[in-house]
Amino acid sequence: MDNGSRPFDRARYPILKRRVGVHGGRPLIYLDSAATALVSQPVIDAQVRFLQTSCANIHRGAHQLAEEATDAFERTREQLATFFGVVEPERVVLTHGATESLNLAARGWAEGSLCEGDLIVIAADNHHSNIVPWQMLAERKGLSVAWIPLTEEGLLDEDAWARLLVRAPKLVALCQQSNVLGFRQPSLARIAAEAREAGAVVVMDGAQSAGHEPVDFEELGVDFYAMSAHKMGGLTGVGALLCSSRVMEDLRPVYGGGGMAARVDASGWRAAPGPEAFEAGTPPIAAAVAWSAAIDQLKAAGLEAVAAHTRALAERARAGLSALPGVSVLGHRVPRPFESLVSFTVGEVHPHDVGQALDAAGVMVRAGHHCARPVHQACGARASVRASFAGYSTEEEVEALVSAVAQLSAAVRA
């Protein structure tokens, strides 16, 4: 803990120290953690030291570097299985992102197993990475898609949803916390249980939940969760898709090519077992070392302190841009406590003029759409201006953040 006041060491953290904003003369506040968390020292430490002692290619040479290339990739898998409570290691596919494993759960598993005429249910709080993969392939399969809309303070629609329950769907697609709405919803567990109760195998997006709370996997009760390392601390290029073992016997491989196949020849080819089969090609090896780092942070730390922090940094920034002429907050209405970001827009600022201005104050966010226009579309604005925070985020950034917007507020009202 850092004085016992946040979960990660600001000091760990060199890019803090750059001065930004006009002319370069303010201290960065970093506030966009739900796009990607800002990278330790020690988790930048974990991929020097690798590839500075042990860079080599895995699961193919016999020599010692490769081996313990191989043995470091390996040890990442284990680790995220046990940080996530999957029973079995061999049901983490390592991928290069959530978008990615989502892509494989579409194209590896209900490709083959879904028929013509088949309902995909799909939440309308989900990122697009969990909505456009299954409108691919219900193009590609003559399937029928509905949607679990939102009402308009944000809630998934219960009654939508139970009508839609009864036409026994296929596979229901759902996100665990919204990258634009703060709070977590009320009906989600019920959802998936009484989704999976019918047969259905259920797709979770874990993106913004995976390193911000504690996650079981078999508790949670879904057939695929996907995740990225650099939502997590970890470095860019690298995720990981964790699978039921109803859905991992039944899932196919993607992508051809080296270190998939047990066996080539002119007759055919054979998969190779286990995880081996999903991950073609050389995989992004110095990264997944990283991660396993990053998560040894995230231990160290407590995920149970990381999710209390940050819910106390974004229910802070709730009030205080609630209280802004102005300034509405997407979700406000809903009185559930605000996870880690907060969406807000300035009257009628386009939410990209707005985070130009906090921009020149050394306030970083993300403006725009944040890849969740059917959110939008259900709260009514055409974009937001999102805060977003983690382990190293403080109070005094919230209130930099609030007092910035405060000042354009009321330079737009002058």
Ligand code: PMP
The other form holds:
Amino acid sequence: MDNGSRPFDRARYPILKRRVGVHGGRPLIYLDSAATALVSQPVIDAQVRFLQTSCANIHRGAHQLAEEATDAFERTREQLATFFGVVEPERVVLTHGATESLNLAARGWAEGSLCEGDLIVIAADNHHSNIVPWQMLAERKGLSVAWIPLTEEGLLDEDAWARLLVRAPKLVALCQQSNVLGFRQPSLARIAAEAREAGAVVVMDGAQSAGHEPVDFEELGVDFYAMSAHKMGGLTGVGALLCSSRVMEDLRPVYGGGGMAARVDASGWRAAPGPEAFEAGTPPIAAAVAWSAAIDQLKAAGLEAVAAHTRALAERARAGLSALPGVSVLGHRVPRPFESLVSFTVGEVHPHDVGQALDAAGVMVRAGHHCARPVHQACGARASVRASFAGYSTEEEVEALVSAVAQLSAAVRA
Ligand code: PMP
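To complete the pair, please output the form predicted in complex with this ligand; the form predicted alone was given just before.
Entire complex below, previous chain first.
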């Protein structure tokens, strides 16, 4: 904890010193960490250090720099395995982000393992990246798709799930933490366990929960778990797909090219053993190396402390915003804590206009459907404004948000 009792020391984030707005008159109030978290100096330094000392391609060269680069890249894989409790580091596939991870699960595993007529079940609180790959797959292979709908409050509909379970789904796509609804789904663990018991492969999108709360992959009991480094304090362009042993066996390469083949000749090719088979071409090496520093930072702060901090801020924002006339917080009737974000609407004002008004007041939030249209439909909103928090966010920033929204809502009602 820094002396402001935040898990991440704000002094380590050079961008937080920036002034924004007309003539740089305002401090930066960044409440968009769910889209991309800010990057600290140690993470920037890790990337720079790698580029200054060991910049080379991995796996291919026999010289010192190539070896150093390979070691640094592989250290990140090992660190991810330890951090997320994956027993064998070979079951951590490095990708370009959660989106690619989920598409790899669809193309690399489900494409070859599911058959025409098989049922895929998708939870309606998913981001489009854990929806569209399954819809595309269903189109290609003639699969059926069914949804676990959300209740008006935003809860996964457990009765609907019970009806789907008896139809023996082959794959169930779940989201560990919605990027729109602030609370954790109370039935998530049960749904995942029941799905697996019934023989389904469970694909979990961890983009908003990896690095936000302790996650033990083997205990979680899912088959695929997807994440992006840039939502955990790392850089854009790198992510991972964690795989269970049973799906890893049947995972097939999606991209062909350098690094992924053990043998290539006129008669054909054979995949390399291990995760390299799914990492064709040159990966984002420097970003992967920097990810390691972001994980060190999370470990030093303690995930419990990070989660408690963002929860306190999200709950404060939820309470402050819900009390404002005309402001409606998505999912706010659910009596569960909001973990790290709050989505809301302000009367009939279009969320983009709210976003612009808040930006003019120096508060940076996200506005739109956040690539999660089904969850908005379920909550009866076309779009929303989202404020999201990280280990460096402050109570003062939450107050600035609430007071800017209060002024806007008063102006709209005047
Ligand atoms: N899932 C969720 C829940 C997300 O919030 C996001 C990012 N908005 C993604 C998946 C996709 O992540 P990326 O764009 O880094 O691939």
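Positions refer to the first chain, counted from 1. Whichever C-alpha set is largest while still superposing within 1.5 Å between the two forms counts as the rigid core. Every value quoted in this text rests on a predicted model; they were computed, and no experiment measured them.
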Legend entry - Core-superposed comparison between the two forms, Ile15 Cα displacement 2 Å or beyond: no
Inset, instruction - For Gly25, decide whether the Cα shift between the two forms is 2 Å or greater, given a superposition on the rigid core. - result: no
